[in-house]
Amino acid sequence: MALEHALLVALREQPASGLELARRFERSIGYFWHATHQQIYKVLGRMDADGWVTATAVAQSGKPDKKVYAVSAAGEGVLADWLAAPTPTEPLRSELAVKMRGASYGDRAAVLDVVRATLVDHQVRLDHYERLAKREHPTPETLTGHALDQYLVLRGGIRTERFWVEWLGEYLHAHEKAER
């Protein structure tokens, strides 16, 4: 996938500025797509070259005015042919896993600090996304569309997370356990 897809399905849901889609990143999408500003901003600038999406200006009170995008016609086009297209399977590459694998070659009680560190990285954002579903979807049962599609991706995340936090603490478990 490439940032422009991101960008695409960002401005479906929502036309929206350069900064406005750099803070929605920040708030759902970068949890599965990482994006910096400036790259964000470089993206949209080729695709309005290309024509994918359109950019309005938009006067600000007291400031520049600031350009709105949203996805044009061609850019609606280039999006459902990449959704239709086959997504090969994606495998796990962890650097975290390799450590934890060598862990026997090196210090282990500093690899064990860092399985720690990041087992509650991944609780925290756990708590995060469990908290975001029972706000955002009180009554997933009643979602269709679009709705429907942003529960299931978030339960993907919370799943995910789950498994990690499960793994980590199976590592972590079984390390204090051999420890004794």
The other form holds:
2 protein chains.
Amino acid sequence: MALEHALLVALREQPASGLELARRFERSIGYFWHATHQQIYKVLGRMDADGWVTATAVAQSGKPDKKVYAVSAAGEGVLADWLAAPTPTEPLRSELAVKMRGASYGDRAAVLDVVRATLVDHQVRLDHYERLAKREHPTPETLTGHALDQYLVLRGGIRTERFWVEWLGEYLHAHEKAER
Amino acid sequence: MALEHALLVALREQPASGLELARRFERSIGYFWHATHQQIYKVLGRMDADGWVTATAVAQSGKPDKKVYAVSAAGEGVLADWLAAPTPTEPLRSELAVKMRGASYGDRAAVLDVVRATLVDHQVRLDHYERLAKREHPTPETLTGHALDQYLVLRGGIRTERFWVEWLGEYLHAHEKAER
DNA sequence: GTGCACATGTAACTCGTTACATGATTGG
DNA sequence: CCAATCATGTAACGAGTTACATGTGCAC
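The form predicted together with a further copy of the same chain is what I want next, because the block you gave corresponds to the form predicted alone; please supply it.
Everything in the complex follows now, all chains and molecules, and the chain you saw is the first one.
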């Protein structure tokens, strides 16, 4: 699918080893894409075999060697082609939405608790992303090129979390009102 | 995963055959969950074997027979248990976001075109959902129980599409400005 | 009897997750 | 030398997609 391409983008930003990529996917790139180290190793192996990336063993002091991957010329071409290709519009897929819709077929109070817990979680992420934006991009008006892209995708993360907080808030509020 | 549970919710709303479920998943339930008929048949078969649903052959005039599924007592219990269980907070996963972040490693104008096309798509869906909400739920303040849940999940669909339209708009606007 | 829509499936494959395995290096 | 961390992987499985297969009933 697209993990290959997400890795190409990440490696163009900065060559890295498998574990380093996994750590990055838990942070910045993780607002919109997630991957475990196992899967990353698997895909990196295939990309290496296909000549999209090149691997270099790098010795470290105090730690075992690592294999640092960088995008090859062929990989750059693959990435450029993929970037220009149309993307099918992706459907939302939410387990929580299924629960919200089905709440009346179980214990509604329990579902409302699940919704509340999820809302808290998204509120925490929202706060985190907003602090991140303030710290990493203090003057967004001045940004251009890749730095602007990074900022705008973080904006997408913020908007996503805000969507969740507002929607779940609407759900809880409407049910409190309906109960009265 | 949770297709089982989405099917239980759909069948509690209204017993149906595999194809009818597939059609419903393309419409109302489809704002937040998608499934093809192939996958639905597979999962329905397993659910039948597990005793979560019961199948009844129904003759139709002018069409071949169909197998109508309904939730069994055991299925009701499974659904109630699942509804009360905590849901892990789901990460956003967006191929388009990867392209937006990686735009400077390819033809930026092409990426902007992809973004524009996706925006139009979401705008169309937004209009559709808003019309649907007005038609199906003209007086939302009066709703309670399952009808309220249905309305609020449709609200989630509307909010999702609005998120996309606004975010992609911000992306396009910021890049137009940066180009000047 | 041929083509079309309805209806139910199978088979092969890809993507991703979970659990487990192996080895390097260093601090105690 | 033993536990802890870093680093790289394998194996088994499950969910979902794509392509294909089979059969019914009706309109032409």
